[in-house]
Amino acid sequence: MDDGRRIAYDSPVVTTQFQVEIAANRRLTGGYFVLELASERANPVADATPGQFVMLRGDWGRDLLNGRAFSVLEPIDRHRFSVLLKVFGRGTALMQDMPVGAPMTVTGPLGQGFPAPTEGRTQLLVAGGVGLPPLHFLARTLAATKAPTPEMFYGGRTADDLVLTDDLERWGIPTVLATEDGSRGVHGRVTAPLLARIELAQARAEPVELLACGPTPMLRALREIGLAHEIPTYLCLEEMMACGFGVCLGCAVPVYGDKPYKYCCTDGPVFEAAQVRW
């Protein structure tokens, strides 16, 4: 496998591309699976922060030329990291069937992750479906430090969409689960128990902040909740990306300020909710 190479473009972005092999391909429920990727040499994903992502591409020749963007699930060590995926289209279907030892190309880590915890505020982490990885990563990071324990609100359509919950239990992360069909946890959308928790916090004068990743409709709702309750809210957006480092300009996000748009891959994927012009 290659050592990795630095790629510089006309933009100020400089990123790293390197080769890996699939060390494990673990299937979960609901079409979800975890890929563990390993490189011969130490790779920069070891220094990724929660919310950053990588672009992955298999050895597929001219089929599916562009990589696919996935949040980092866990930097395991200097050589290995993992991502959580769900089969949505042709690219993820190909990845689900890739055997151990298959080569892949990685570009990353990319983007801007979540901010450090604000002293004195309880972090309420809100994950929807495949939006779990950056918050799972964040929960693990905080559980390993002396930082205040966050609380997780994790929702999906069915019980099969709620994966890796054993990790949260093992780390001692208080977790509220919700499913739209009532097959696990609270019956309904995850925003309902979250609103109850926010109201409790405001009755107690307890400062909280929201950090979320999931489907855009969920993030739109959380933006409104955060603004209405005057709570600091950070959204990890899910946008289609072709390059991952600001060249293709395909992941524009409407924002307030001097510029009408920013780009999910370089300015995000984490944005302050008040900044996003939805």
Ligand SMILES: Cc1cc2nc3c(=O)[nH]c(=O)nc-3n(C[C@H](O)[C@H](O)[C@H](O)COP(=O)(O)OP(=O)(O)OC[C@H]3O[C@@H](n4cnc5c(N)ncnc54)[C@H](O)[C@@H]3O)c2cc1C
The other form holds:
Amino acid sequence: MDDGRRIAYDSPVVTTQFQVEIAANRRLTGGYFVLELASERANPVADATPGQFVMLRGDWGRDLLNGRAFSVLEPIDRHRFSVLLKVFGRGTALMQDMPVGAPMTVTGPLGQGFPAPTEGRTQLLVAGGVGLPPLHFLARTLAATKAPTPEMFYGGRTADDLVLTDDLERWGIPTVLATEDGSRGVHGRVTAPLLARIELAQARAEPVELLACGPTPMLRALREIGLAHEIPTYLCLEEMMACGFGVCLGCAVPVYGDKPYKYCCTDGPVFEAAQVRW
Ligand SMILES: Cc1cc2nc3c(=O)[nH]c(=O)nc-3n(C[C@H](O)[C@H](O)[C@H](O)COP(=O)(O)OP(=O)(O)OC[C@H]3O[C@@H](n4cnc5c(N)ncnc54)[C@H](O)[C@@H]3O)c2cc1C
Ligand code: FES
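Form predicted on its own done, so how does the form predicted together with this ligand look?
The next block holds the full complex; its first chain is the one shown before.
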């Protein structure tokens, strides 16, 4: 079942494509679902780091030729990993209804994930909606190490958009939830309690860093907050991607520096906020 083909094309990336089967497809609230994917042979997603992603494609014939990009939620063991998806368009709607045992093709793990935590800084993780997976993965990783406990700020439109919060509780991650309609946690956007936390940190001279993933307007706001407060800030961008490994050049991100653009799939998806030319 697992052919483990290495693909290169003219891409700067050499990565692996392999076959999996759906081992579990668990529906959550708000159109979210978790796919657990299993390969017969050991697969390289086991070594993925938080923020890295995979391209996933079902066995759909000529329908939907391109894979879809999804952050790794959890490398469970050397054969199994999971992703958290939200129904967005046709591909994710098809995936939501795929049964256990259905085959999928995976390319990855791809991209550059979040940097290792800076010693002596408190990590403030900020997730908006479907931006949760890389920060959930990061929170689990940090909770399992001797690093100081990170804090999570997680926002959604309604209570149904806030999923997998039991995990954060179980790992002992202090978490502030926020919903735009006030149905769970703080009423409003997650940036308000985050700003209050940053101001508290600055009053105490406590060094912090921001690591975030979510909708572009939220990431733009966090970039401004990070720059205004001179806090190291890392943003996991979710640009539209066709190939995922540097061939189609469809995921350009405007940046400062020698080149006007970098590519979300190979240079990112995690970028330092100060680098992004928004
Ligand atoms: C790095 C990364 C991580 C992500 N992680 C997650 C995650 O963990 N969970 C989650 O739910 N979502 C995630 N997303 C978003 C997810 O990829 C989209 O929701 C998904 O592609 C939608 O597919 P669809 O078929 O349902 O929607 P559609 O709108 O039918 O199709 C979207 C697809 O169309 C193609 N496409 C459309 N416009 C363009 C364009 N301008 N240039 C190139 N290709 C185009 C791409 O193949 C794109 O993936 C992530 C995106 C990125 C880039
Ligand atoms: S998605 Fe094709 S180059 Fe980035």
